[in-house]
Structure formats: C-alpha cells, structure tokens
Amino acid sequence: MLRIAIQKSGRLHDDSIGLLKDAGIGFSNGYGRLRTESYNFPLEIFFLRDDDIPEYVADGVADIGIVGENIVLEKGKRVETVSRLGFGKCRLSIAVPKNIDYLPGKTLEGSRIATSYPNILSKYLKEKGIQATLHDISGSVEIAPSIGLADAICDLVSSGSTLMMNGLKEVETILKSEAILIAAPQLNAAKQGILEQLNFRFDALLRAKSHKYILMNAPNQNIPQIIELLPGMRSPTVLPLAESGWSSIHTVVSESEFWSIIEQLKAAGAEGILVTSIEKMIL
C-alpha cells in the first residue's frame, strides 16, 4: 500500500481531495480524521500540516505527498518532485508600504524584512548582494510594517488583495509556486508501481484541463484548409452531415492554441463551432 500525505486544511486541501476523487480514488474524509484508507485503490491517506509534509515524506513516514513547491524549497528536505499539479498557483513576493519609492537593489539594503520563508529569502538576497535583517514569523506577516516590526515583508501572494488591505505593494517576485507531487527517494518496486498508476490518472486529469474538444461544420471544399489550421492530436475526425456537401470536423486542441486560431477557422468557412470540456485525456 502507498501512503500519501495531503494538507488537512488550508488552500491546497480541497483541490488535493478533488484530485484524488476525480482520479477514481474512493475514501472517507470525515471532519477531524487524520488518516484513512481508500476502499478501491491501494492508498493510505494522511492529513497533515503542510509544513510537515516534506519531512514526513523525506523520513519515509509517508511515501508521497501533495504540497506547495514553496514549502518544499523552504524546508530543503531530500524529496523527489514527481509532477506539477496545476493548482494552488501563487508567488512568493517582497512587498513594501505603498508610500515607499522603491528602488531595486537599494531600498532593501539594510532593511528589516518579515517573512515565513527565511531560507528562500536569504538565498535570494545573497544572490542579489543585499544585506538585510530577517524576522522569521508565522502568520499575519502583512501587519509587520504597520506595527513597526519590519520595513518590508516577503510572503505568498495570490490576488494581491491582502497586500492592498494592509497598505502594501508588491515590488519583487522571488518564486512562482504551485502544488506538486513529491516522493521519498528510492521507493521499493511495489510502491513505485502504485505511484506510476496514480500519477497516470493524475496526468490524464491534468491534460484534460488544458485541452478542449471542438466540433465545427464546414463545406467539404474547405476541409483541407481547416485541417491545416488545426494543431490537434493527429488527424481530426471528419463526418458527413445530412446536408450534401457539408461535414462535421471533430478534434482536440489545447485551449490556448484554439483561441489563437479561432478567427482563422471562421475565415476558412467553419461554422457552428462548439467547444466542450474533457473529463479525462489518455494518450
């Protein structure tokens, strides 16, 4: 049985639960439970504090874990990144009071910076050749400048609304982070096999989220031109319509590519274009 650690609460909890269940992993996650087992897949699930997950995986208490990349880098534990999971995206940034005229490389020199990520920040400042005093605090980092504890902060940012509410502005991004799947080094063959099965399911879900299934109608004489425009998987499916001289074209494309060619498809004679989501995508 493979043991996975996920957040028991916090910003990655719901998405981690959703990913497992969308991957067909059935389990009970009642309120207050710290561990549970899947009833249809060889997986035991631990619900832990996000800060503890890298250590549990590195020590072999858990075999794999879902955690923010920022936590993995801050803790510096010996774990392997299996895959990036596409949710929980944020950035670790430096912010200063809005009334400060910020000068890169100068404003932070000799300053006091409050952060929950002293290791990542120390490395960044060293690379930039900046001397600063770090205050390692947990929680409510944004309040530090207003109470005189620090001149700047370094913290996770998603929308930036919390910074604005506390009279701060984002001035430098140190790291872009998202949820990742990590594993303990040198899993045995049996556990490695289960991990590959699980990651196969995750890949199918994540690939589907970034692709769309599209259908369109077009005059038969325009089909070669339209197919030339489509960047989809191999050759699209072409089916004749009841109306003579017309066909329906079906294919899968990445969402970003589709939006970049939509006008070209219309100009090439495509009509009635439908775009639908894909639940799972297996190559």
The other form holds:
Amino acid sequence: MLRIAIQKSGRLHDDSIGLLKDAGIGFSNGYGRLRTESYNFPLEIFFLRDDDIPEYVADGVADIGIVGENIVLEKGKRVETVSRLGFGKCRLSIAVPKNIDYLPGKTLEGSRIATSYPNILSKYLKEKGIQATLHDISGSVEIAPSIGLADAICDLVSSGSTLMMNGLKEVETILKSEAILIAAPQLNAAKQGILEQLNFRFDALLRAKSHKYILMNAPNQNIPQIIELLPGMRSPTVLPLAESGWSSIHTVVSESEFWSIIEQLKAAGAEGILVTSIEKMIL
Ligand code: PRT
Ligand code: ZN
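Please show me the structure of the same protein in the form predicted together with phosphoribosyl ATP, now that we have looked at it in the form predicted on its own.
Below is the entire complex, every chain and molecule, led by the chain shown above.
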C-alpha cells in the first residue's frame, strides 16, 4: 500500500482529486474525511494542509504527495520530485506600489519586504547582493505596503488581479511554480513499484492533455508535402477516401506546435481538418 498526501481544500484540491480519478483510482472522498483508501488500487489518501505535505513525506508519514513546488522549495525538506503535474501554475514575484520608479538592484536595497516565502526570498536577495528586512506574514501579504508594514511584497501571482486591486506592480519573478508529485527519498521496492504504476498513468494523462489528434483530407499528390509537416508519434496514418485520388491523414501533434502546423497544412492543400482531444496517450 502506498500513501499519498494531497491538499485537503484549496487551489490544488480539485485537480489532485481529478488526476487520481482520471488515472482510474476509485475512492470515496466524503466531505471532511482526513484519509481514505482506494477500492481498486493499493493507495491510501491523506488530506492535509499544503504546508505540511513536504514534511509528512520527508518524515515518511506519507510516501508521496502532490503539492506546489513553491511550498517544497520554501520548506527545504528532503523529498524527491517525481514529476511536474501541469496544474496550479503560478509565479513567486516581487511587487512594489505602482507609482514607484523601480530600479533593479537599487529600489529593494534597505527596504522592508513582506512575504510568506522568507527562505526562497532571502536566498534570492543574497544571490543578488541585496540587503533587505523581511517580514514573514502568513496571509494577505498584498495589503502590507498600503498599511505601512512594508515597502514591497513577495507573493504568488497567477492572473495578477490581486496585485492590481492593491495598487501594486510586479517587478521581478523569482520562481515559476506548478503542482508537483514528490516522494520520500528511499521507498521500499514494493512502494516504488506502485509509484511507478501510478506515475505511468499520470504520464499518459499529462501527455494526452498536451497533445491533439488531428484528421484531414488531402489529394494524394499533396501527401508527401503534408507528411513533411507532421511530427507525429511515429508516422501518420494514411487511409484512402471513397473519392478516388483523395486520402484521409491522421496524426498527433503537440498543443504548442498546433496552430502553426494547422496554417501550414491548409497551405499544403489539407481540407476538412478535424481536431480532437486525446484522453490518454501511452508511448
Ligand atoms: O489550507 P492550505 O494551507 O492547504 O492552503 P493555502 O491557503 O495555503 O493554499 P492555496 O490553496 O491558496 O494554494 C495552494 C497552492 O496553489 C499554492 O501553494 C500554489 O502552489 C498554487 N497557486 C496557484 C496559488 C495561486 N496560483 C495563487 N494565485 N496559490 C495562491 N495564489 C494566491 C496568491 O497568494 C495571491 O493572494 O492568489 C492571489 C493572487 O492571485 P491572482 O490571480 O490575483 O494573481
Ligand atoms: Zn497553506
């Protein structure tokens, strides 16, 4: 049995549950429960505060966990990163009141910075050779400048609207973060085996999310030119259409290449292009 710690409630909770369920792991997560066991996979799930997850994993109370990389780096516990999970994306940034003329390396010198990330921030400032006083506060960091507690803040940002609402502007990004799967450093062989099975399923889901399945029709004489454009998993599938001289071409492209390829495919004579999502992708 492998024990996984996930966030009890908050921004990573729903995606963590969704990932486990999409990976075919069945369990009931009745409201308010602190632990539950899967009925079809050797996994026990603990619901915890995100801040506690690295420590629980490092201490071996849980074997693995899903938590923001920002928390893992801040806590500095001995855990291993197994994979990046593609959700909970945010950045840890420094922000100052928007009317300030920000000078990199100068404005922060001698300033007071409010943050919930004192370890990451002090390391960053040290690397930059900046001396500042840190105020470690656990929430509502954004109001610190307006109440006179600090000159700047260092906090997580995703859309940027919280900063804007508080009259702040982002001036430096320290870290880009997302949810990661972490593991205790030395799992026994049985647990390692279960983790590999779980990670195999997560990989298939994550890869599927970042790819599209595309189908298109084209005159046979254009096929070589079209195939040139397609990165595909191996090589595209080409099937004859009922209309002679035409074929249907199927392949998989990554989300990042997708739009530029579609334009080029059209230019190369592809028609009736269909794009669908992929549920799971196993290489
Ligand atoms: O109760 P518990 O301790 O478990 O949860 P929590 O309240 O400490 O954390 P929670 O649920 O807010 O966040 C969990 C994780 O989500 C974080 O550790 C990050 O890894 C990730 N995440 C992604 C974020 C954000 N985006 C985010 N925008 N965490 C917090 N924020 C906050 C930020 O602190 C700021 O107050 O949202 C505000 C900014 O958002 P924008 O969209 O206005 O820029
Ligand atoms: Zn927390």
